[in-house]
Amino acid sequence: MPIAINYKNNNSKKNMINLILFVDEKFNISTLRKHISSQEYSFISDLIKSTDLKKKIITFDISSKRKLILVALNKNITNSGAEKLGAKFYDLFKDSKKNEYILNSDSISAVSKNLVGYFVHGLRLKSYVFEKYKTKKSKNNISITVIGKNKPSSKDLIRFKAIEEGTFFTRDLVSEPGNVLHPDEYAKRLSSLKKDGLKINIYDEKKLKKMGMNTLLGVGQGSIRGSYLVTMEWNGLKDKSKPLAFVGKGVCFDTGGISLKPAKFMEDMTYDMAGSAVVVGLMKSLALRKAKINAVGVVGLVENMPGGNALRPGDILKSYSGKTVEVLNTDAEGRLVLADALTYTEEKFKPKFIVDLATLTGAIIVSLGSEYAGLFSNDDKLSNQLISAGENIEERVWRMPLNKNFDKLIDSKNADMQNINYVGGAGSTTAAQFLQRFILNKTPWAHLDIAGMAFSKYGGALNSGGATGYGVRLLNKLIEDHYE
């Protein structure tokens, strides 16, 4: 559903349109006298005595054409709390026939001016729908005009819009069906990001073979589609300081290959490229808000299909790093894509740190459900920064163990390592332990297994179901708090 937001100093039609006002958590309305008529104030004063004040948002129908909507703010409300209120507002009014509102920011007292920005930001994030392939699309529009002095600054508005556009771009990519967003099309879409100021390099199969990226190419060799490595660079600093690096798994559709998945729910494997989509959305938002950092995003784009030339269980591949991998299960393919991408990123860009994201294992869903992403890292500082950022914006991560004792589970008799643990157990940890072997120069590194977070059947606080865009806001927060 489209959301139109306008910012003005005043509005001459304020008595003709639905009005949004903020009050304290006890619904003390005495501060509203100067914002509404005396008749409206008396009307609300009378009705509020018999109203359930446990709700955060209360609506009073003044007439058939006008509502007064009171939004209660807790004394110590956080930015995340304001976003949730905005999302709740959307849920309550998305189907209303009269969807034109005035939001009076002057009704806020002794609260950060940014609160209105976060309220509207949450509303917009919640409003996302993917209707590209529906013949009948949502017709209702929500239009909000924000008046008063407590509006977000122009800088804040640019930031909010950049994060929204990055998150929506991620959601769009994850929502596309596999017959549309195959690796060839994905690479083309990434090329279009040049207009946002990103430097884009696309490495096709011919180049990847020459580079020796055989684990990445191995995953895609059963598909008629191409395989690619794409780098996206944002240089927000004039100096040549080391960039922050973000690496994403982009398996556009995952059948499991020769180790074929069960048919039930295989349609969901369109979102096995969500890790790459997060990296893309993040890089887009960094460029749009002109972030004062140097950053690079690297994504491996493949399709895992059981074709006549497909990778077989038992095949041995030589990775870009030179290490060899025995492929015991072709459905453990994401780590093969990331293996080459991680080593290349570390060698090519020599970054301050590397964060990779992937819908890597079903085991992480067993462990953490859809409340936390699994965090695996070789660096306590980076881990703590990610945990803190996740708590602040409620895209949470939970640190899981890495230990040399797990190595024996992925050591191979026939190669340097094998791509799965056949003994059983510790599926997410052994996958992360596998990835760690491709960080060759002790670069601070964190792996986020987002299998339980990238897609939601039932929706969340700031999304209405489907692709969540989880990770874009988390990594933006990490950068803002610690690296800008």
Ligand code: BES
Given for the second form:
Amino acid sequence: MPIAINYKNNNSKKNMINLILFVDEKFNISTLRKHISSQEYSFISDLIKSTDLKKKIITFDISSKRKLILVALNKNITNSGAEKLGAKFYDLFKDSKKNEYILNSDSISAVSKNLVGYFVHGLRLKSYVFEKYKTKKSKNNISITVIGKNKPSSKDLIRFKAIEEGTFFTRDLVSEPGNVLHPDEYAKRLSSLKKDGLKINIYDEKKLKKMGMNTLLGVGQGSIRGSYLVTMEWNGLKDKSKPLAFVGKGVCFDTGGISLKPAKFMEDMTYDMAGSAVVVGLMKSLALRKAKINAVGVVGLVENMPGGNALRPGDILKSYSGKTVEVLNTDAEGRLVLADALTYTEEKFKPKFIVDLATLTGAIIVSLGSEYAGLFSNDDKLSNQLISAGENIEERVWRMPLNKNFDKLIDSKNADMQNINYVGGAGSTTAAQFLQRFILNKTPWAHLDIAGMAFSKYGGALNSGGATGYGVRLLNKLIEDHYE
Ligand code: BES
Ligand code: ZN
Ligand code: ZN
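Since the one above is the form predicted on its own, can you give the form predicted in complex with this ligand too?
What follows is the entire complex, opening with the chain shown before.
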């Protein structure tokens, strides 16, 4: 970061700076003759004989000013394969001193797949760092000028940029600490999305009270900050057809409340608003690329704090749906926020489907680690669409069961239900069963428990650690493949 990518037809400095060229998986360099001088060609044809060709990216130092970098593309390379090569390129060269490159797209033979676009996209996604609070910023500026004919079209460039900006917006929100991104500040930032063409409605505590959103309000009542429900509408079809709905848990900080978390499990809870941030980033992407769909994002923003006015274990709340909830554990707060947000979304927008995202349970990390989000759904078609979108762009989901026998476990003696399961076990499923009780009209619904996916200590294929932005690309792909 920062990465500068330019697209040009030619570059006069072409022979003086680093050059990136694509070759086939066997490093058959004869195709490169026309792109480099004959001295350079014989230089690398000699050296390549003693090079380990198992690597996908090989560098030749031509002079102190110029490296030739060969990137090998398999015959069957996929878009995400090209993204991962871009990310690998970033990792290899992010600390180099001379970081100016020409990428000659004419060295690619398989044009149709838009591989240059995906390569650069992967590189950019990987290059994100959150250094707002570092007084010394990292210096690695990479500049790539893409020349030649096989460049992405301007339409593709808009699409890539929209996904990148949406993902980065999500990562920025997730990375902010709780003292900065509290619900008041979060609501303000969402209001700024009007400039991208989204219709934003912010419901504050006073309005929410009138509407009867008492489970959402209950979670926030121990905090000095406000509680909010924010809706973001994108009307890409310019008609009244049913929107796709995305709902997110936005707990800006989760102390657990009166059922206080131990310190070891509390420090990470700045990312307990990741579900909402994915919804926000997705909505921003849809607006930036002017997606031909109607969609709505709904987020519940609260801070879960202990305090004189906080919820007590045993308190009973009446939700927006009318159903009553006994709060046995104030740390099972995400489901209380989502309960009201789900019923409201279904009733107000009558969507085609609802997908909710939440860092809902520690138990899903026990089950699936950081490889899959947990998927719980009342609808096979929607589930399969999510599974295949996830496999395709490598943000995977794994379907988990829902069943009336699990549902029984949240029946309460004193109210319609309780917010934790009384026998223990299947913690992610009983949380999902709780959510399902707030879908009142059988709308196709999928819940993604992203507790293990939202934040990465060590980094993944397309992120360098920290907030991953997991979910933005998944849902964007779901929309592109099935609804646009
Ligand atoms: N925000 C947490 C879940 C979580 C844990 C997210 C670890 C990310 C990483 C959630 O609000 C919570 O505290 N859940 C409890 C539920 C329990 C009290 C039934 C949990 O998972 O322990
Ligand atoms: Zn909690
Ligand atoms: Zn939480």
